[in-house]
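Just the one chain here, the form predicted on its own, laid out as structure tokens.
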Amino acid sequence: MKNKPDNFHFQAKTALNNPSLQQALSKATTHILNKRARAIQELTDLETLRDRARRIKEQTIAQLNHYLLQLESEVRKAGGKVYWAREARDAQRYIAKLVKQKKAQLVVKGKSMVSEEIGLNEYLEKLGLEVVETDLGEYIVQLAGERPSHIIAPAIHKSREEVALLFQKKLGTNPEAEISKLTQVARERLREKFFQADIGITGANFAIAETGTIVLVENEGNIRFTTSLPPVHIVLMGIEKVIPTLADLVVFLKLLPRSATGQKLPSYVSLITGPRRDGEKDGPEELHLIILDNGRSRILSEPALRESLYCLRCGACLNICPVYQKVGGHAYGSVYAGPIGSVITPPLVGLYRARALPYASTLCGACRDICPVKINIPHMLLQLRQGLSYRWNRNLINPGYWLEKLLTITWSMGMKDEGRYRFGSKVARLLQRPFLKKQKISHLPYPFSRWTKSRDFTPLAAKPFRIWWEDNQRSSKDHERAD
């Protein structure tokens, strides 16, 4: 059974009780963050670059229609074909039509979150096609029958031992084999598929409006094969991926690889402008660009959420997020996990269905601080929570809403009056005594036990700060007089 956004709490508990997952997530996110920190330190103009990148995205999203139409025109001039897909099924049907026309049997795919978003693999397999993921991480999760757990590192949730056992089961390899050997086996299997493939499908990191160029960044070379060996190349891109000029690309290429993988530059940067021309030895005979909306216009129409379309899909906010670090990507039940996933999933699938995701955050602000284009994710999460409060929580049969409201009113009354505050503090100190253990409150009665199942409270100090301060001042004055 696939995980779903409306089942986040159960999925998160399952993840927290998985020691292997906890170890894999901790090891991987720590490693990526350390690499990023070293790469970022080499930039003397980091904040200037971040500000410039944000301004480019602001300008582009503000004039999105203009740049998308310019992109369409330039792609067509270069010999490519463009299809506008309003919904996932529109993109699916267009690809199915191409598959039928070309009598395709085998499709190879470079890593594409948009293809995951529209469920393309399952759709094509139902049509009888063989679909092979060529990114190593995507290949691993495909063999396992799972979704990617991370935007950049799809198999981040799996340990080396788990991958070795999976390869033994699916590919007949030695379970004791080193990672390098397993990688070699995967490459040999995939190379056969590249030469046999009828169609190659990729996403797009960027699409440059002034030239009609599709930009793809990678480290394995699989995307280069996917775009150059099959006779047909299909590009799936969300409407937010367009940028105005080649000069703008330079800014993003300084930020994206450093934020994503801790590299100055990825091993391969492919700039694809149209299909293969006369005299060229490689490249597809046909290039099809599918520009997908699939709910993005709804995000564009919401001023409070619009800046989520600035996202570069670098995954940095996932790596730094304390919630993602503990539960991983599958707990979110969505293609897009972590802080940015908690923002963009509700408008894509429905706010009520994804109602748990805006609360899957501590609001610590680390995601905003690490974002290469300074997206204010915590603010947008609060906006979504507010929307849930008004659209769903204001319900007479929802006890959680009324309990929270009662506690808020009580707290407000206590904080507004000094006498009530002091009385409330004394009562709280008395009530906490039965639950104190080693200077921690590790259990509380229901319904507060739902909080202390996985958290400890720091108890109220035996002596209020006001009294401590007065005693300290008195002691200091007595010491001065003694001198």
Contents of the next structure:
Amino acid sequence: MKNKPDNFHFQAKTALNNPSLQQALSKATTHILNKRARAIQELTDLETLRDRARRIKEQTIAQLNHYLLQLESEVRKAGGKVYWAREARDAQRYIAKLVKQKKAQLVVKGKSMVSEEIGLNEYLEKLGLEVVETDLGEYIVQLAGERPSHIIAPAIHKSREEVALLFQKKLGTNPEAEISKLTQVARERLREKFFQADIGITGANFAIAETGTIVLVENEGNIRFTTSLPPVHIVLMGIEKVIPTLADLVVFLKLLPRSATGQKLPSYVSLITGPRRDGEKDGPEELHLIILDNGRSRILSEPALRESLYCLRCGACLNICPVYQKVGGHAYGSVYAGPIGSVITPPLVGLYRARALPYASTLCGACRDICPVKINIPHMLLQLRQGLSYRWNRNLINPGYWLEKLLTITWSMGMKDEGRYRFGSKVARLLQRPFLKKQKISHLPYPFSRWTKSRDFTPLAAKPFRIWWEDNQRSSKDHERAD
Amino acid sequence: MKEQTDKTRLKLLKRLQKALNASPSANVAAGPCPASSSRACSVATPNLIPLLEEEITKTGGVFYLARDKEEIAQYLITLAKRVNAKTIIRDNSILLQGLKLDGVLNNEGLQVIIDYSGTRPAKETNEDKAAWRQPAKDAALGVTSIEYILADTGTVVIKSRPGLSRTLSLVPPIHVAIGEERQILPGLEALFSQGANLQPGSAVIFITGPSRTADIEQTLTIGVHGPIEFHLILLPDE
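Can you swap the form predicted on its own for the form predicted in complex with the partner chain?
Then the entire complex follows, led off by the chain already shown.
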């Protein structure tokens, strides 16, 4: 069964009860966070850089039309083609047309979250194509028939033993769980695919409006292969990926790798401007840039959510999030997991379907503090919760609404008057008695069982504070007198 | 393929404009971005070679400071012998031509292929495709010149062009970059302040160390798709 945002609670529970996943998650997130902390420390002007990065994103998004048009015209000048896709299916159809025209059979892919978002692999496979993910983590996830569970480390949830078993089952290799050997298997298998592929598809980390340049950041070299060997290169980018100039890129190249993998610079940064030029032996003959909206303009029109478009997809907020650290990426049931995923999934798939996600946060603020562009994620989660509760409360047949209302009214009545308060606490003490075991309440009847299902309820103290205080004062006075 | 009809394009643009209007950018500060305290590159450049060496070594690459041109050939021979290489592919740059490596390497029984510029036929058969890719596939060493060197990250910048194909620094298991001291820049800022130089070229690649991955259990593994070894040989200014 495929995970869905609607099933967050169930999926989270499944993840919490999976000990090997718990181990993998804690190991991986701790490791990446340590590496990031070391790399970030080297930046003496970190705060200035973050402010600059945010400012560049703010200013670009505020004039998005201008920069996208500039990008379009520069890409065309460099010999590339540009396609504007309003919905996922527009992009799918455009790619399908290209596939047909080129009589393509094999597509190699570099890691692209947008392609996950539009379900490109399934779509192309239905058309009878062989689609191969070439990033090692993505390759593993694809062989397993799963989805990536982390933006940067898609197979973060798998142990080496699981990968070895998977490779044995799918590729018939030795079940040796040695990481270097497993990597070697992927190298050999995928090398041939690169040479045979008809089309290469990648995302874009940045697109430079000034020069029409697509910037891709990676460590493995699979993106370089994907952009160098197949005769056609398709770039899929969300509208928010454009930045004005090459000089702006410096800021992001300093922040993104450090935040994502704790590196100063990754092994490879590719700046691709148009298809190959006259006399060049490799590089694609055709470069197609697909500029995708797919719900992003909805985010753009919401002042409260707009800053989620500044996201660089570094994954740092996932690693630091106490919820992500426990439930992992799959529990969210959406392409974008973690704190930023909980913000952008609702506008992309619909607030109602993703209603559990804004609550999948403790609002501790760690995501905001770690974000290289200072996105205020907790604030946006609160905004989404507000929107949800407004919708929810209009729904007058919702029994939870009436119960909650009843409780809050009773509560406020009790808190406003001393007599009522005393009476209320007396009644509560009586009511809690049957549930009290060893000074704890571990089980309550429905609907309160939803609280005690995952944690104890703290009972009222046997003696009210007021009485304890009086007794205490009296006894200390007794002592003084005795002295 | 046909250019997109203006209708869809305009519809999307209109939608964006509407979205922008719906949420006016009140919170966007006007004016220039705060300046970064980047080191200017024109101030008397300190000797960047020690930093460069340190950074390249950190990323798992090998740095070698050659005293003269002869040492470069020797370095390549030793490297080729270590991995039992038979074929080396190199670009056709003036720098590499000037090193006169080919004869010396041939004498050691090493075949040297020189990357050429050539127009590929519009309609390629599978044999054609295989033929132009074969040299890089056969070579154990890819030797390239470079555009710039960034000291504070240990990075080399390569711009593809006819005679310096993208595959040279990608397909062979060992990539040897040969640069000159004058190409060293302090870092990224200095490079982009010369931004104009970066524009041409269908592909400009920043290479920092060998290919790597940590996708299985966050364990660093060298050489997943790209080169397993990265070497930078630096020729000091005379």
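Positions refer to the first chain, counted from 1. Every value quoted in this text rests on a predicted model; they were computed, and no experiment measured them. By rigid core we mean the largest C-alpha set that fits within 1.5 Å across both forms.
In this overlay on the rigid core, residue 410 has a C-alpha that sits 2 Å or more away from its partner position between these two forms.
Core-superposed comparison between these two forms: the Cα of residue 468 travels 2 Å or more.
With the core superposed, residue 52 shows a C-alpha displacement below 2 Å between these two forms.
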